[in-house]
Structures are given as C-alpha cells and as structure tokens.
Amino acid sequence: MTVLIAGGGPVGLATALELAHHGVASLVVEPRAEVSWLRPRAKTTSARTMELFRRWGVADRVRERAALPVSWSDQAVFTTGLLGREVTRFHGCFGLDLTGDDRAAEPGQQIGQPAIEQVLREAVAASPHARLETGWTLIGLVEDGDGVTATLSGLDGATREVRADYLVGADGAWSKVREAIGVVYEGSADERPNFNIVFRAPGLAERVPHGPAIHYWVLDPEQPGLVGRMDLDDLWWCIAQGVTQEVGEADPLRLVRALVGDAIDAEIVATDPWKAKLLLAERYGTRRVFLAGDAAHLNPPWGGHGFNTGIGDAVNLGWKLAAVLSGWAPATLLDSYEAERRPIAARTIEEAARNMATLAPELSDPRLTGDDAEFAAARPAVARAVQESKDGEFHSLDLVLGYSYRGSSLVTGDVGGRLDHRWLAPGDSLYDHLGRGFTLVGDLDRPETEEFVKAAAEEGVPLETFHHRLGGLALVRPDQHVAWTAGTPGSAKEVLRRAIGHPR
C-alpha cells in the first residue's frame, strides 16, 4: 500500500484520482456503502474544479449526470418570494457563462454533491491504481519514520490494521486523522441558524414568473432565505435563514410555503439544520500524515467555495505525493503543501465571511411585501444594496481562477498562478496539451528549451514540451500552475530542482 486515504467524499476520491493520474496506488476507506442522495450539500462546482475534472477525463460525465444543464441558467434572482415580485438579478453567475470563453477550459456546473461523489466513485472503480473500500472508518494511527500504521473499524465492530507510506485525512469536519495528529481548528462559528429543506412540488416550476435561475433569494422579513431547483422535474431545495432546528422540524412545510409565497402542496423529502463555520486547521499535517478538504478548513457556503477548495487541496497534495513516491522529487516537496494551500483556504474563508455578512435578512425591507406603491418606493434602494453587497459572491473568478502560489518556495520569479488558458481550436484547449508531469510551453525555439530538456533528463523529472505560437516560454507544473517564465534569472537546473522541492 502506498497512500491510505481516510474518507471517501469528493476530496478523498479526488486525491485518489490525482494519484492514479500519475500511476500511484491508493486505498480509500469510507464508512458509507452508498452515496447519500437526500441532502445535496454543495451544489456549485466551479470552473476551476471542472478544469481539474477534465484532466482526469470525468468532466463530461459530470455534466451528463447534472440534472440542470450548464446552458439552463447562469442567473440569480432576488425576489419577494419564489412566486412574488422581482427586485433585481445577476447574470453570469459562478462561471456558468464561460462555455467557449478563452478564460477557462470548462465553465462551472450546478450539480449536487451526491452526483459528483457517484461519478468519482465510478472513476475510482475503473482505475487500475485506486481502490475504494466501504464500511470502514479510521479510528487511530501510529506514524514512524517509514510510514503510517492505521487502525480501521468495520461496521460489525471488527478492526484491522493497514500500513501505508503516507496517509491523507479527508474525513471531514470531525476528522479522526486531525484528532490523532493533535491538530485543532482555529476560527469561529456564526451562531445564526439555518434550516435546509429538500421538497417535491409538482407543477411549481410552471408558476415561477422569473424564468430559469440557479438561486432565487427571498427578501421577505417574515421568512428570508433561498430557493432553487434540484432538477427540471419537481424537486427543489431551500434554505430558511434564521430558523432553528426545533422550529424547522416542527413544520417544514410552513417554511416552504413562506419562501414560495403560496400555500402550495409539497412533499418534504429531507431536512438539515446547520450553522456556518469559519475554521482553519492550525497545521496541515506531519511528515507522513496530511489533512485535506473539510478536515483542514470549513467555511460558509456563500459563494460556493468550500468543496471546490478541497478539490484544489487534492490535486496539490496528490501530484506532490506521486512525485515523491515515484522517486523524482525529494520528500521536502511535501513541505510546500501547507505553505501553498493554507493561505488559499484562509483567503476563501475571508471571502465567504464577507458574503455571509449580508444575507437575505439584512437585505429585506418590509415595504417590499406591501402594496405596489410601497414596493416601487423600496425597490431601487434594495436593488442597489443587493448589487453592491452580493456581486462578489456571484462573480468571483479572481478567486476561482486567479489564486496564485506566488512566493512559494517552488516558484521562481513573480509567477505561481494558473497558466493563462486559451482555445487553440473549438474544443481544443491549451490545457489538453499539458503533460502529467511538468510541461515546457511556448516558443520552443528559444535556447532555454534545450537546457530544460537536458536538466529534466539529468534529474529524472518527467517533462513534456508543447510549442505554442504566441511566444514566450513557461515551465508549467502538473497542477497547471506556472513555476517559471523566460527572462527570470536562474539556470534551468536550478529552476527545475526548486520546482520539485529541493532546498535552495
């Protein structure tokens, strides 16, 4: 066994697929035999996550399983109720409008987390390198100089030990891995309660006057919240803000009717009370044990960044573990995982906290639910407040596509961001021409090309080249981030050794 991954949610499965992408074996252990479909949890898969899915060949499958096609809507509508009056709206939300755009190889996708998990489970099952075993939970571990011995507990109470070179804790907010290595969260929680409801309401969609939207924000002081579609049939989700578990469970249909704005008949499918958390692990691991996803960071859902940040963790950690285990990078490369990913999580938590500062209760105005004259008087100011406070929540490509590892010990010069994307032809992404290891991209007629090819051969680093007519030259890492560009001081050998984690 090479890598043991505790937790078979999206982040654990993604870590296994990234390792498999580089030919490295892993075992994922997960207590749930089947994916739980009742609670959609994360619903926004970002353009960046879809680009990473494209690397593994699963992006098309994700879109096929999505109940809402990416072309269905990219809008968020703010209303007095699902069937009420429109206050304002946003277009181009969550990167859903990026189809064919040079900025990204993939647009975002609205899809429930269970569907994502199922696609990733199937991809792991089809992989010759990754394996998923359900019915097992990690309950303890012992780390030594050569690896990790993990103790697993089965559903029947039986225990077994598994030996691995490295262990990844992707076992969620109540991580046993985090507890075992003595790491605690830092941060706070928002005490305002929220109550999620999944409900079935035949015929409701035909009555909505606002057209297709991914979010309908309800600005009603009596019951503020959000409503959205789970599919194009009769299944919906909603979040009632400011509602406790006790109140929500007592009469969830009342909440649904309040947000819809009519006494509809609806079947309650599932409920889920929650409070937002803003937490970051003080450390991301030890020499041989690492945390990823919710085990490392928790942030409010506003903006849809949490699950996507975890996929970024999986790719960053996965290629580095693969490089070390394959023998072409030193173990010191793994020190860069926390150094690169923890600041990204901190920034994401800050962004989500800003989004959370102004929610439907703060934007509601009693006059919006009054007569036509009162609504007309209140609407301009509320619409302006919505546009000013929520634009960053729906339009966050600077964070989603623009985060950078600038300043990382692996990066030479003032780079570190994701390689600028462009389409070479319809359906032919520049990213499709990147290798699984490092890639030298650009004007291969430059003298540095021969130097890098020679240095990579000497160091045993996998390097592919791709001639790109737009000129310049860049060394691109396995995760599509730029480690060096032509004109930066330093020999090819120095740059390459730095990029794989050799101490300076």
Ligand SMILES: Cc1cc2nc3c(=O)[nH]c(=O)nc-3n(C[C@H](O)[C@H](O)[C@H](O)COP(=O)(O)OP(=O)(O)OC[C@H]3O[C@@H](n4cnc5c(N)ncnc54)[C@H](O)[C@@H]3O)c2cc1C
Given for the second form:
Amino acid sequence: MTVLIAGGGPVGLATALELAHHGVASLVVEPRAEVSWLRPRAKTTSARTMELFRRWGVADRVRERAALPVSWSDQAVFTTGLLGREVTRFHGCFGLDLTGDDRAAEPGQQIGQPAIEQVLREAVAASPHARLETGWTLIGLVEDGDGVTATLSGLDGATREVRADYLVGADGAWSKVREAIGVVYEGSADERPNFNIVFRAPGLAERVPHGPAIHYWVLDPEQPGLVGRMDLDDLWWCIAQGVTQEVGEADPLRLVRALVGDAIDAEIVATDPWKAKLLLAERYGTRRVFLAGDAAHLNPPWGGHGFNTGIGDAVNLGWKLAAVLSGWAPATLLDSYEAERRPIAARTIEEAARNMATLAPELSDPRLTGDDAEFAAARPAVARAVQESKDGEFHSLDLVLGYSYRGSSLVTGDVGGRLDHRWLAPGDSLYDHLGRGFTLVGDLDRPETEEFVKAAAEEGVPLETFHHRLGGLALVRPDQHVAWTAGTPGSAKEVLRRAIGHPR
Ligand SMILES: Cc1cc2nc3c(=O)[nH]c(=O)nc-3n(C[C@H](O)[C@H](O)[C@H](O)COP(=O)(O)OP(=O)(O)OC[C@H]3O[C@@H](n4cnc5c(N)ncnc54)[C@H](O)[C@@H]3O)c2cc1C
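Now the other one: the form predicted in complex with the ligand, given that the block above is the form predicted on its own.
Below is the whole assembly, all chains and molecules, this chain first.
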C-alpha cells in the first residue's frame, strides 16, 4: 500500500481524495461502518473548503445533500429565545453570501458533518485510487527507513498488518497514531460544559418570528445557548451552554423548552456533551508518519473552523505526498507540511479562543427577559456588545480565504496566499483552469514562461499554463497557493526547485 490513512472522518477521507486527485493509491481504515447521523457536530463548511471540494468535483453533490440550501439564509439572529424578541442580527455569515462573488469560487455551505462524510465516502468508493475499509482500528505502528507497518484490529478482535510507504493519522482527538509516535498536544481546555441536543418539533418552524437564520443565539441568563435547523422539516439542533452531561441527560426536554422559550412538545433524538479544547500537537509527524485534522489540532467550534482547518491539512499533505511518491519531488518537501500548516492551526485556535471569550452567557442580560420597557432599555447596549464581540466569528474571510504560506521555504518572494479568484464567465471559475500539478497563470507572453516550461520539463514537474489578460504571471501550486510572481528575483529553475522542496 502506498499511503495508509488511519481514520475515515472528514479529514482522512479528504486526504484520500487529494491523493486520488494526483493518481496516488491509499487505504483508509475506520472503525465506524456508518457515519454518525445522530452526532451532527460541524455544520459550517467554509467557502475555502467548498472550493477544495469543487476541485475534487464533489461541491455540487455536497450542496444537493445539504438540507438547508445556501440561498435559504446567511443570517445569525440574537434573541431572548427562539420564539422570543430579537436583539440584533448579522448578515452574510460564514461566506454564505458569496454566490457569484469574485472573491471565491464557491460560497460556504451549512451542512451537517455526517452528510459531508457520506458524500466523501461515496467519492472514495467511486475512485479507482482510494479505498475505505470499515470495521478496522489502528492499534500500533512501527516505522523504519522504507515505510511503516501498522497493526489493525477488526471488530472480532482479529488483527492484521498493513505495510505502507507513508501513514497519515487522521484519527481524531484521541489519535492512536499521535500517541504511537510520542507526540503530545500543547494547550488548554475550556472548563465550561456544553450540551448538544438534536430534537424533532413538528410545527415549531412556523412559529419562529425571526425568519430564516442559520443560528438563533439565545441570550437568556436562565439558559443561554444556540438553536438552529437541521433541515427544513422538523429536525433542530441546540447547544445548551453551561450544562453538564449529568444535568443535560436528566432532562433534555427542559433545556429545549428553555431555549425555545415555550413548553413545546419535542422528541429528543440525540444528545452529545462536550467541552471546548485549545490544543496543538507539538510536532506534526516524523519522516513517514503525519498527523492531520483533529489529531494535530483541536479548537473551539466558535467560528466553525475545526474541520475546515483539517481539510486544508489534507490538501497540503496530500499533494506533497503525491509529489514525493510520484517521484517529482524530494522527500524534504514533506518537512514543509508542519512548517506551513502548524502556524495556520495556531492562528485558528487563537481566533476561535477570541470568539469563545464572549458567548451567550456573557452577553445575556436579565432585563432582556423582563417586560417591554426593561427589554427596550437593555437592548441597545447588548446589541452593541454583540456586534462588537461577535462580528469576527461570523465574518472571518481574512482567515478562511486569506491565510498564507508567506515565509515558507517553498515560496519565493512576498507571496504564498491563495491565488486571487475571479469569474471568467458566469459559472466559469479561474480555478477550473488550473492543472493538478503546478500552473503558470497570467500573461504567457512574458519571457519567464519559456524558462518555466523548460525547467519543469527538466525537473519532471507537472506544469500547465493558462493565459489570462489580467497582467502579471504567477506560479500556482497544486493547492492553488502562489509560489512566485513575475518580478521576483531568481531563475525559473531555482524557483521551481524551491517550490518542490529542494533545500535552498
Ligand atoms: C459541537 C461541535 C461543533 C463543531 N462545529 C464545527 C463547525 O461548525 N465547523 C467545523 O469546521 N468544525 C466543527 N467542529 C469540529 C469538527 O467536528 C472536527 O474538527 C472534525 O470532526 C475533525 O475531523 P477529523 O477527520 O480530523 O476527526 P474526526 O471527525 O474525529 O474523525 C476521526 C476518525 O478516526 C476514527 N478513528 C479513531 N481512532 C482510530 C484508530 N485508532 N484507527 C482508525 N480510525 C480511528 C474515528 O472513528 C473517526 O471517524 C465541531 C465540533 C464539535 C464538538
């Protein structure tokens, strides 16, 4: 086996799809036979993740499977209760308003994590290169100079060994792979408990006075939290904040009623207690074993970055492993995975921690649930506090689309960000014209074009070219990040060799 991937959550499956995108074989091993429909967890798929899904040809399927169409709402409403009074609201949340916008090839999408995993499982099943085997858990590994031997345990306790050139640990927060290579998380945990509930409440939607919204934040000091729709039928999710597992399990219906603000009838479908973590692996791997996704970093869900950061890891690691395994890049390219991705995770954790500093309990004011005069008196200050403290949580394109590998050893000059996007015609994204390897994009009449084409042929690096008239010339990596732009000193050969990880 070329690459073994432990963990078939979103990140493991995405790693397999990125490898398959470059024609490299992988095996994903995962204990769960089915995706966990009753643990929706991530619901925010960022515009960047949707662009990467578009690159693998699965973005349309993700949208088809999403129970809430992207056009349904891009708003987050802050209320005194789902059926209560509105305090303030945000528009254009989570990049959901980017349809047709030059800034991105795809808007974000609200969709439950299990539906994403199901689409990714289907894409893996359809791939001639990737394979998923469920019912298997990695229990140990031995790394040597040529590869890794992993021991897997089946449902009946039987074990088997799998030999691979490389192993990716995408096995989540309790990563066995991380433990086996002796890497620990650094950081802290938020001690405030949260209690998630999925519930079915026929007729509730018609009673909501705030119109469609992806989040309804409840600023009631008696029971602060969030409520949202799982689908456009009767299924809802909520997060009751400050509620322990013990209290939550004892009477989940009471929590639902408190957040809704009425003694509604509801069927409790599932519960899921959790605490936010701010943890980053001290290292991202060894020579042949790499960590990706939650196995490498855990951040509070506020802002919806967790799984999206993991998809970024999958793409960064995937193209590099593919390049090394296909023989057109040296193994030193793999050193850049940690160097490029760990700082992004650190920044994301910081941003999520900032979002977490002010949650519904901190924003609640007892006067909001008082009579009309008390509500009117309290509302302006609370609304202002909400707008000031939460804007970055709903509008984070600077991080989501703007993160950069500037300063990376692979990058020449002051670049490293994602190639600026633009629409060439309705539905025709500049990104659709990029190759799977490197692409030279821009004014191909410039003299550097010939130099790059020659250097790529000599180095055996896959390079495509795409002419477009907007001036300049850029060398774009397989992950759509810019490695060089015209005007930066250095020969084409030096730039290209650097971009594929040859030491300077
Ligand atoms: C309440 C909540 C809300 C969230 N909301 C968001 C959000 O809106 N947006 C967002 O981006 N993120 C969000 N997240 C975070 C998101 O759920 C995770 O970041 C995401 O699941 C990480 O994906 P992963 O594939 O790295 O890990 P996981 O999803 O944990 O997958 C790991 C997989 O590995 C398997 N596994 C475990 N051990 C082994 C082993 N030894 N061998 C083989 N397989 C193994 C597991 O069965 C699992 O399938 C939220 C999290 C929570 C708790």
